[in-house]
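One chain follows as C-alpha cells, the form predicted on its own.
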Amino acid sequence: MKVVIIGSGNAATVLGTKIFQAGHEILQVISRQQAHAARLASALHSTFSSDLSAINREAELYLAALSDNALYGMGAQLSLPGKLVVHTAGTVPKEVLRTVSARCGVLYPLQSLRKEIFPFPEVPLLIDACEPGDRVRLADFARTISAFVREAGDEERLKLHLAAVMVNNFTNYLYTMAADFCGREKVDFLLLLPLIKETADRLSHFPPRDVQTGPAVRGDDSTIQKHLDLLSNYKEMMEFYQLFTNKIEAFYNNPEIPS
C-alpha cells in the first residue's frame, strides 16, 4: 500500500518504520519541524516536506500521527476527498476527520513508544474506520504489521486507554519514586528488576487479583509499620503505600465489592 505519514513524533517514527518494514511504499513525511521530517524521511527513502499544502496525493492511505489538538484542526488546513485518512490517538473520535476525508478510521497502537528505544517493540493495533470497506482493508493492512489486530470502537478505545495509563503511565511513576528512595538510601534499583519482570510476566497465565503478594494481603501490620517508620521523611511516597496498602487491604478482605 502506498502511504503518507503525517507527523514525525514517536508514533509516526515507529508505526512509519513497521510499515515500511512491511513492504509498504511510504510516499511522503509531512511534519512541521521540517529536520525531524528529513531525518525520518530518509529511514524511510521517501520524501518529506513541512508544507501540509503540498501532501503527495497518489497515497493509498494517510496516517495522521499527531497531537490530539492537531487532529481537531486538521479540517482547517487539509481536504483529501475519496483518500483513506486514519489517525492514531486514542481518545479521539473517528469522526473528527470527517472534515478532512469521508473515509476517516483509526490505527490506534496500544503500545508506549519512543522513537529512540530499539528494537521497537510489538505494537497491538486498535482499528476503525466510518465506512465498513474501509474497515476491512484497514484491518488487513494493520495484520501486515502486527499480530495483534482488533477493532475498537470509540467507546471501548478510550476504556482500553484509561486502562493504559493506569498499567503504564500509573505504574511508571511509582517505579520513579522507587528509584528516587533507592538513590537517596543508597541502596541498587536494578536489583528490583527481575521482580519488576516477573511481577509482569506473571499476568499472561494469571489474572492481577489472584498473583497479589506483599503485607498488605497477608495483614502482616508488624512490616506495614517498619515501612512506615522509614518512609518518614518521605511525604509523598508514604501517602503512595498508605493508600494502596488500604485499598489492597479492603479489596481482599471483601473482594466482591469494587474498591
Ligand SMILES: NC(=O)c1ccc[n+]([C@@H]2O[C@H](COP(=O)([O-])OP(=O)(O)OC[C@H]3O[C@@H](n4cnc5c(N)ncnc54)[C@H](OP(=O)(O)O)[C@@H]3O)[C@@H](O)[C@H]2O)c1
Given for the second form:
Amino acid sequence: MKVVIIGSGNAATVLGTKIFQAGHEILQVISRQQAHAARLASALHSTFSSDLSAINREAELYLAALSDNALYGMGAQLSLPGKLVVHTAGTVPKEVLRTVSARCGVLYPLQSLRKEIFPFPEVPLLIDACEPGDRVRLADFARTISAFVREAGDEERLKLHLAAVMVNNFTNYLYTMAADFCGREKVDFLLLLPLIKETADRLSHFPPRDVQTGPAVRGDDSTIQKHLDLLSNYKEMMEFYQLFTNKIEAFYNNPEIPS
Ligand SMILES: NC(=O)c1ccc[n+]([C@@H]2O[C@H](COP(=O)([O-])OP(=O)(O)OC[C@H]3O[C@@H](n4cnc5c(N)ncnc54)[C@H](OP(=O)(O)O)[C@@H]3O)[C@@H](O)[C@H]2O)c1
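Please give the other form, namely the form predicted in complex with this ligand, since only the form predicted on its own has been shown so far.
Up next: the whole complex, starting with the chain shown before.
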C-alpha cells in the first residue's frame, strides 16, 4: 500500500518503521517541525514536508500519529476526500477525522511506544473505520505489520486505554519511585528485574487477584511497620505505600468490592 505518515513522534516512528519493513511504500512524512519530518523520512526512504497543504495526494492510506489535541484541529487544516485517513489515539473518536475524509478510521497501537528503544516491540493493533468496507481493508493492512489485530469501537478503545494507563503508566511510576529509593539507599534496583518479569508473566495464566503476595495480603503488621519506619524520609512513597496497603487489606478482607 502507498502510505503517507502525518507526524514524526513515537507512534509515527514505530508504526512507520513497521509499515516500511512490511514492504509498503511510504510516499511522504509530514510533520509540523521540518527537522523531525526529515529525520523520519530518511529512515523510511520517503519525501518529507512540514506543510500540510503540500501533502502527497496519491496515497491509499494516511496515518495521522499526532498528539490527541492536534487531531481535533486537523479537520480545519486538511481535506482528503475519498482517502482512508486513520489516527492512532486510544481516547479520540474515529469521527474526529470525518471532516478530513468520510473514510475515517483508527489504527490504535495497544503498546507503549518509544522511538529510541530498540528493538521495537510487538504491537497489538485495534482498528475501526467509519465505512464498513474500510474495516476489512484496514484489518488486512494491519495484519501485515502485526500478528494481533482486532476491531474495537470508540468506547472499547477508551476503556482499554484507561486500563493501559493503570497497568503501564502507573506501574512505571511505581518503578520510578522504587528505583529512586534504591538509588538513594544504595541497593541495586536491577536485582528486582526477575521479580518484575515474573509478576507480569503470571498474568498469562492467572487472574491478578489470585496471585497477590506480600505483607498486606498476609496481614503482617510488624513488617508493614518496619517498611513505614524506613519510609520516614520518603513522604510521597509513604503515601503510596499506605494507600496500596490499605486497599489490598480491604480487598482481601472483602474481595467482592474491588471497585
Ligand atoms: N507513544 C505511545 O506509547 C502511544 C501508544 C498508543 C497510542 N499513541 C497515540 O499516538 C499519538 C501520538 O503519540 P506519540 O507518543 O507518538 O506522541 P509524540 O511522540 O509526542 O509525537 C507527537 C507528534 O504530534 C505532532 N504534534 C504535536 N502537537 C502538534 C500540533 N499542535 N500540530 C501539529 N502536530 C503536532 C508532533 O510533531 P513535531 O514533532 O513535528 O512537532 C509529533 O510528530 C497520540 O494520539 C497517542 O495517544 C501513542
